[in-house]
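In the form predicted alone, a lone chain appears below as structure tokens.
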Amino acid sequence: MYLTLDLLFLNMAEIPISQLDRLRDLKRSTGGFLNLNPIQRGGILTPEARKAVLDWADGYSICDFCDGVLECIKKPPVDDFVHKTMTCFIGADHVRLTNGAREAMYMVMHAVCKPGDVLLLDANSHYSAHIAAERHNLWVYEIPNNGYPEYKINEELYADKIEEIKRKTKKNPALALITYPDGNYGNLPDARKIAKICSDYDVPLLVNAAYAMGRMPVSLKHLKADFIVGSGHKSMACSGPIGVLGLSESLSDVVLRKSKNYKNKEVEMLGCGPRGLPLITLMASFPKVYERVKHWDDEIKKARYFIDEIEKIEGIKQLGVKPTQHDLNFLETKVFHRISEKHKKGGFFLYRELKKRNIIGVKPGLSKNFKLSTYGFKKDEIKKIIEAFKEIVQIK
């Protein structure tokens, strides 16, 4: 039965006008605020990307001159960007763009592993790695961290765990994964050391570099791993979601296998990757992203300055490896939790007090602990943030 116009208008009439009104004004009032959110600091668009948005906002506009393969589009120059620029940037033999880092991880798991195989990963890994494994019916074994307050991963445990898996299952894990850095504490394990261990056991290694690629120098060839995953919207100054998958030559034919029925389409890619603003903003921002990773040492200095100053406030402590190795850091803030227990706004007081001072990014309701990032801030902006925390501590 076809939907008649009368029925269509009837359905439309059932939608309250108030709901439609809410969709007419989707402004995001964050201009002029200092945003501490780690998931957004590295994804703030460059002016060039914002300008490109206006020209390419229409759905699928990037495909105007597509012959069937996204990575082969020459106008705009997607082919050069993917096959030359990005492969060079992350030291990979092959690169594919995906609809997010988690999709890239799942691609590798689905291609390399069979249902019932074992995936070995670190306890600091992102939840999406576990869900990707669950979706493909893999058994997950974890490398534990050393607990409070460092939550550090001992690289040598990869060898111990592989031996344990061999004893229990009579075979090696099908794939290993290391999070570099993790999204909670910003710890940077020695991925190259883990890659050597995995190579000795003939276990492919996937490096989840969602908070590394685009913020700091990272190279698949230097790490000597098999796969590396990045996140454009987290760390490469673009709108999202978009992921980057770098592959070494060794297993690329497995992951990039072609369809039997559609000869130019790759099965794990479901034909094509991201086809809109995520890709165009990734490309537009890239020249500045390429330059900014050269100043990673400056970002570390700023992050360590922030931690040194913020820990002078009694009741605030950085958790994770010290000195911090990354712009993303986790703070234990017992002093704010004590204030929240007496404050009329409860745990929401911190969010409100920070916003009064033009600072956002700490999630509403958090006061006992939270993570933040200093990436891209100027020194005077970091000082302003520190002073804001010092003022809020004085609230009775």
Contents of the next structure:
Protein chains: 2
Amino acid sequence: MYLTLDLLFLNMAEIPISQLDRLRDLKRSTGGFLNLNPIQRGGILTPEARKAVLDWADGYSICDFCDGVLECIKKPPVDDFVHKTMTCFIGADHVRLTNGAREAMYMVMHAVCKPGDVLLLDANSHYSAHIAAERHNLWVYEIPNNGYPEYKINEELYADKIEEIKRKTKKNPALALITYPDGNYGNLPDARKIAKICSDYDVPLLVNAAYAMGRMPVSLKHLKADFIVGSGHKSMACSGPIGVLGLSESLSDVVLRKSKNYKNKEVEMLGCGPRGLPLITLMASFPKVYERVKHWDDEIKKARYFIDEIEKIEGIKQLGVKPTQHDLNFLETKVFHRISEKHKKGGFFLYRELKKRNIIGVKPGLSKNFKLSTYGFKKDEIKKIIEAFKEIVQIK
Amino acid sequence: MYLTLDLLFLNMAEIPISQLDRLRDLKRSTGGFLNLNPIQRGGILTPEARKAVLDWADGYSICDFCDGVLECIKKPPVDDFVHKTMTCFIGADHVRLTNGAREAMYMVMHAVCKPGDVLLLDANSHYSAHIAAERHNLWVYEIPNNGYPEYKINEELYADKIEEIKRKTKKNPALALITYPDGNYGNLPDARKIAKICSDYDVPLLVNAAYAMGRMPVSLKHLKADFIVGSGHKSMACSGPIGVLGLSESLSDVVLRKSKNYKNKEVEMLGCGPRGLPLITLMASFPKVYERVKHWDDEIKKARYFIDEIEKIEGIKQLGVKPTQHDLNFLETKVFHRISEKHKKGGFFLYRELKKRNIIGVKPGLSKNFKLSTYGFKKDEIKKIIEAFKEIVQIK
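With the form predicted alone already on screen, would you show the form predicted in complex with another copy of the chain?
The complete assembly is shown below, putting the previous chain first.
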């Protein structure tokens, strides 16, 4: 041997037992609570996925019968799922699985843009779209929203901004992006209208649908955009991390280009996407996810009912476009803020009071405003949350 | 609303029931078999991880108490685990969690190299190192191995090749990489010697330890390299996908640079690493993984016993450096190939005969040569595998 075993062991550091002990018996303490955190609502596993979890939890379980391309595995039926079911579900010509929505956005930016190119995005974009752009050294131009209280994106501004970019840089932005809906206000811009504008200028459009795909109907074909990304752990009842990238034919050859030397491996995928359990949960949950998307109207009704009731409390107001178009909503809660100013726990009072009532998901310390989601709650749970809010405003 | 619900639903495609039915009741069919596939041996969950799985399977479960940086989460103790336990375990100044070893290699290449730069790697590199380089438009120079039957990397060649690159390109390679061990032969080059050479030339070195970290002791401090990557699903008893990146201080500021506008987000991480269950399994398995690494010598003994026994069969020979230094080994099996030439099932006979004996993990169709791993098998299981090989060579 090059290195003797003795030498290897000699250089192994001792880890204090106390550090190891902290890793024993890890329990999630949030079970049984009503969790208002928008990132937690759409990723709750279906019973079907939960049932599959233990069978597939080991490392590369999904790769038992792989011939070299994860997405072409026949057993379990990944090939069929990715190339038929998912393409149909989101109206895409091609689908790829990624490690998340942000990784999918980066893939597209990296493939379609060169460093120094311009990316045009909406002011309501997720921070990870900005970071992906920064990683690839893109210049970011932003479509502003209309500010308080709607924070609405005016679709027409995409034309104005493209014109401005052309004037300033002598060329088109390399890519445009719209967040559909955004993760702060749940505003749903007319992505189809934006796609039409972008298409007229020959600018490819990426739709960040991390809060849409798996919750509400989305169709790349209907939107007539070039790319759409979704998030399994955010909105498709999956264990993280897993994302979905849908592509229309237009630029798919650029994003899905194969390696020069490894003929069955795609470069932007680094050869293979998410290797493991999250994909099994995506597949196992899918029939229920497909079904729940058909009941999106009920989720909207529920969200509107919640907002209507909660706005009856003086000093609570939903920001963003009204009536709400999504389960994710942003509340301005002046009444809680007023209480916090006098309360001995300050802003933390709200977290504590909610928790007392079995409700979590509002970040500890927040009281002035926060976002929440009503997705997947039953009617009586919604009522319980409304009741809790009504009680808490009584606190002196 | 911008888009009416009716219009959304109208554009939702119908998915045939038969496609949905294929996703119901997904079962892994390989349970109970002795699985020789090297990618499957080190990722089998510990009972401790298995116990944690259902509690943490939902989407973003790990992010219940996140303040904006996944790796700084206090509950569960991610912060402590990443910044104290893992750094200690692999002798690194910094550790980051990634979506896999390949994603970690790409991160380093992307941060440290510019497109057009030269990457120097060993001929035994994993394909994903090549694809990562291709994604970032690097020129790849390769250290050859010494060919059949050892396929050994001569460490001294790193100096020769750096000299050659300097002559040809007028500058140093931007990064060097060594695969430790490689995934075909399980050869363990002297990474420390290579690090010394690279350091003398001022070339940063990345150690791909996807088959080492979590199986055998590794220490970045001892190797004196700049980066080391590991794979949770390959070698650390984790659900995929998750990887580990260890960094020495040297170039950590480049790889871990923060976003200009999002002060707590790292650009190469796209803000956050693996958001979900795999990280819980990494933490829950860790005490056992730490313990098993201390018994690496037993794994070597077992692998050598297996090879000794299997080589008693005429027409079976271990390729790669001898005696073997790793649980992953490559067998040349002329005897199976001879059988396949007359067998009505051709090369597939081996897969079928092994499966009859409750053994899987050799790719269907292979008979001339294949790799396997003895990692984690009990002594009687090893004997069963040896017995099976001895029986199968008797087939006419």
